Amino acid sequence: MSLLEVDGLTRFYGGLRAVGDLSFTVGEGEILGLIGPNGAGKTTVFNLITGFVQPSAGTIRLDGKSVVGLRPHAVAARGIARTFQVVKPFPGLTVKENVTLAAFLRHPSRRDAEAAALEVLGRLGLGHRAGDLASQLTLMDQKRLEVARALATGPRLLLLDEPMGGLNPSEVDVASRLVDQIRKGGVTVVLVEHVMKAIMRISDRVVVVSQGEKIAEGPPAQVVKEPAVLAAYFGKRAAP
C-alpha cells in the first residue's frame, strides 16, 4: 500500500478549476517531485492535502485512511507536515523557540519539546543558531528553520514547497543533500520545485501538472523529454 494516495482530486474556485481530476501515489521512503509551470496548481495540491483548503471532489488517503475534511492541525497530527514558499518564522522568537512551538504537537511538556527542537536543529545544522532570533538568519538558514519546524511535528510525510527558491547554486546543492538526508531519516518527501537541477538529482519519480491536470509521470530524465511537458513549460506545440 502507498503511504499517500490522491485520487480524482478536484478543486473549483467559483467557475475556475484550479485542480482537475488529479491522481497520484507516493510510496513510503520515496522522494516525489511535483513539477509544472507557474500557476499549474502545485501549491493548491499541497493546500488540499494538508487541509488548508477542502476539495470539491476526490479523495486523499494516508495509510489508507482519508484525511479529507480534517483541519490542518488534525492532518499534522496524522503525520503530514509542510513548508511554504515564503518563509514565515516568528521573527521575535529565537530559533529554538520557533521549533519548540511545533514540537508541542508530539511533546506536551516544555522540557521534552525543547529537547526535540534541539535534536532537529542539530540534524539540520542549526544547533549553533538555537539562541539567535529568527530574524537574524540568512535566507538559507530561514529555509532550514522552516523545514525544522515541519520536522519537529514528527511527520511521516513532508511536503516541501519550493525550498530552494532564491538560493544560489552552492546553496541549492546543500539543500538537495538536506532533502536526501531527510528521506534517509525515515521521512517520505513530496517536493515542489522549479530548480530542475535539484529535481533531476534527488527525485525518484516526478508528476507533472499543467492547469491543474496531470500531464506526465515517471522517472525525471524520461519525463522532462516528453512533448507535452516541453509544451507546458516552453509553449511549444507537442509533437504527435
The other form holds:
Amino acid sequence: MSLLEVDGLTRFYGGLRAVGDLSFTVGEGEILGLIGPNGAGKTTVFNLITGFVQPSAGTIRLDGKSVVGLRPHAVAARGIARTFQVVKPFPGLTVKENVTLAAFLRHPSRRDAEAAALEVLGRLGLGHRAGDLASQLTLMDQKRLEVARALATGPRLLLLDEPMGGLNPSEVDVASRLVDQIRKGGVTVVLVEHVMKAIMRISDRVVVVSQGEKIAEGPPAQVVKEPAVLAAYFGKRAAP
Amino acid sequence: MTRRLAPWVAGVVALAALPAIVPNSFYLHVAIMILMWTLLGSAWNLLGGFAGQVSFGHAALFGIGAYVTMILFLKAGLAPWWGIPLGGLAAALVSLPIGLVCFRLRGPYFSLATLAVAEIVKLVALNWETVTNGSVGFLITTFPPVRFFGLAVDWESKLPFYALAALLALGGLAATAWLQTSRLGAYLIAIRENEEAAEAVGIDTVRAKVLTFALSAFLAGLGGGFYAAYFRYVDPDAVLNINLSMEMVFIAMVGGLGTVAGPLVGAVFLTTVGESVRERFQVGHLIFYGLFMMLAIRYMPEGIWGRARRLLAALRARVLGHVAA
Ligand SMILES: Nc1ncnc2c1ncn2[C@@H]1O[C@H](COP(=O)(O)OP(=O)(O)O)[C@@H](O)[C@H]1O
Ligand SMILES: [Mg+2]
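So that was the form predicted alone. Now I'd like the form predicted together with the partner chain, please.
Let us now look at the entire complex, which starts with that chain.
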C-alpha cells in the first residue's frame, strides 16, 4: 500500500476548475516531483491534502485512512507537513522559537521541544541563526526555516511547495542535497518545483499537471520528453 | 526564581500597606478602581495582547458577571463572594458559543462580530424583564453580616472591597504571568504572528482561541461581579455599556500588549487621569480621556510599559557599556 493515495481529487473555485479528477500515489520513502506550468493547480493540491481547502470531490488517504475533512492542525498531527510557496514565518519570533512551536506537536514539554528544534536547525544548517529573528533571515534561510519548521512536526510525508524558487544555482544544489537527506532520514517527499535541474536530479518519479489534470507520469527523464508535457510547458507550437 | 518572585512580593506588600497611608477614602476608591481595571485590562490582554484577537465585546462578559452576581444575591440570597466567582464562570460559559461563532471570522470581522454580540446581550438584558428587571436593573440595599477572623466586616467602609479588588487584580496578573510561560501562550503568539502557519505546524488555533477567550471571559466576569457588589447597582447602561469594552481595549493598549504589568500601568494611568479630569470637568472629561489615549497610542504604540522597558534596557546597556569601557 502506498503512503499517500489521492483519487479523483477535484476542486472548483466558482466556475474555475483548479484541480480536476486528479489521481496519484506516493510510496513510502519516495521523492515525487509534482510539476506543471504556473496556475496548473499544484499549490491547490497541497492545500487540499493539508486541509486548508476542502475538495469538491475525491479522496485523500494517508496509510489507507482518509484525511478529508480534517482541519490543517489535525492533518499535521496525522503526519503530513507542508511548506508554503510564499514563506510564512512567525516574523517577530526567533528562528529557534519558530521551530520550537512546531516541535511542540510531538514534544509537549518545552525543554524537549527546544532540544528537538535545535537538532532540526542543526541538520538544516541554521543552527548559527537560532537566536535571530525570522524576519531578519535571507530568502534562502527563510526557505530553510520553512522546511525546518515542517520537519520539526515529525512528519511521515513532507510537501515542499517550490522550496527553491528565487535561489541561485549553487543554493539550488545545496537545497537539492538537503531534500535528498530528508528522504534518507525516513521522510517521504512530494516536491513542487520549477527548477527542472533539481526535479530531474532528485525525483524518483514525476507527475505532471496542467489545468488541474494529470497529463503525464513516470521517471523524470522520460516524462519531460512526452509531447503533452512539452505542449503544456511551451505551447502547442513547440510540440513535435 | 527569587528575581521572578520579587516584584510579586513587593506588589503584595505595597497593596497591604496602601490603606494605612492613603489620606482618605476617595484615594481608596481610586485604588479600588485601578485594581478593578487592572483585572479587566488583564482579561482583555489575554486575548487581544497574546492572540491578537481584538474584542470589542468584553462589556457583555463583564455585564454577565455583574448580573449573575446581583441576581444570585437578590433572588437566591447567595453572598457576593460566591456570586462573583459564579459570575466569572457564567461569563466563561457564555464565551464558548460566542467564541465558536466569532472565531470563524478574522481580523476586523471578528472585532465587529464581538461588538454585535455585546449589543445582542444588552438587548436581551433590556427585554428579558422577568430575569433582569429590564432597564430598571437591580439595587442592593444591605449586605449580609459576616465575620472575618472573628471581626465583623464593615461593608460601609471601602476596606473589604479594596481587599477583594486587590485579590482579583493579583489573580489577573498571575493568570497573565502563567500564560506567558505556558504552551498555550506560545500558541497564541504563533496565532498572532501567522494563523495559517500556526495551523500548519499542528496548532489547533480554534481550540487555543476558545480556551483563551473563556479564561479572558472568566476574568472579565469576575470584574463585573465585583463591580455589582461594590457599586451595589446593576442596569444595562451601567454594566453592558460599550464604553466598558473600549476602556478595556485602551488600558491594555496603553499599558503595553502581551505584557504582565501592562494592564496595571494602563489602569493606573487612565484611572488617575480619568478620575482627576472627571473631578474638574464634569461634562467634558471623556473628551480629555479620549484625547490622551489617542496621543498615547500615536506616540507610544508599544504602550507605556513597553516604552519604559525599552528605555530601561537602553539605559542599562549604556551604563554597563561605560563600566566595561
Ligand atoms: N483561493 C482561490 N480562489 C480562487 N481561485 C484560486 C484560488 N487559489 C487558486 N486559484 C486558482 O486555481 C488555479 C490553480 O492555482 P495554484 O494551485 O496556485 O497553481 P500553481 O500552484 O500550480 O501555480 C489558478 O487558476 C488560480 O488562479
Ligand atoms: Mg503554486
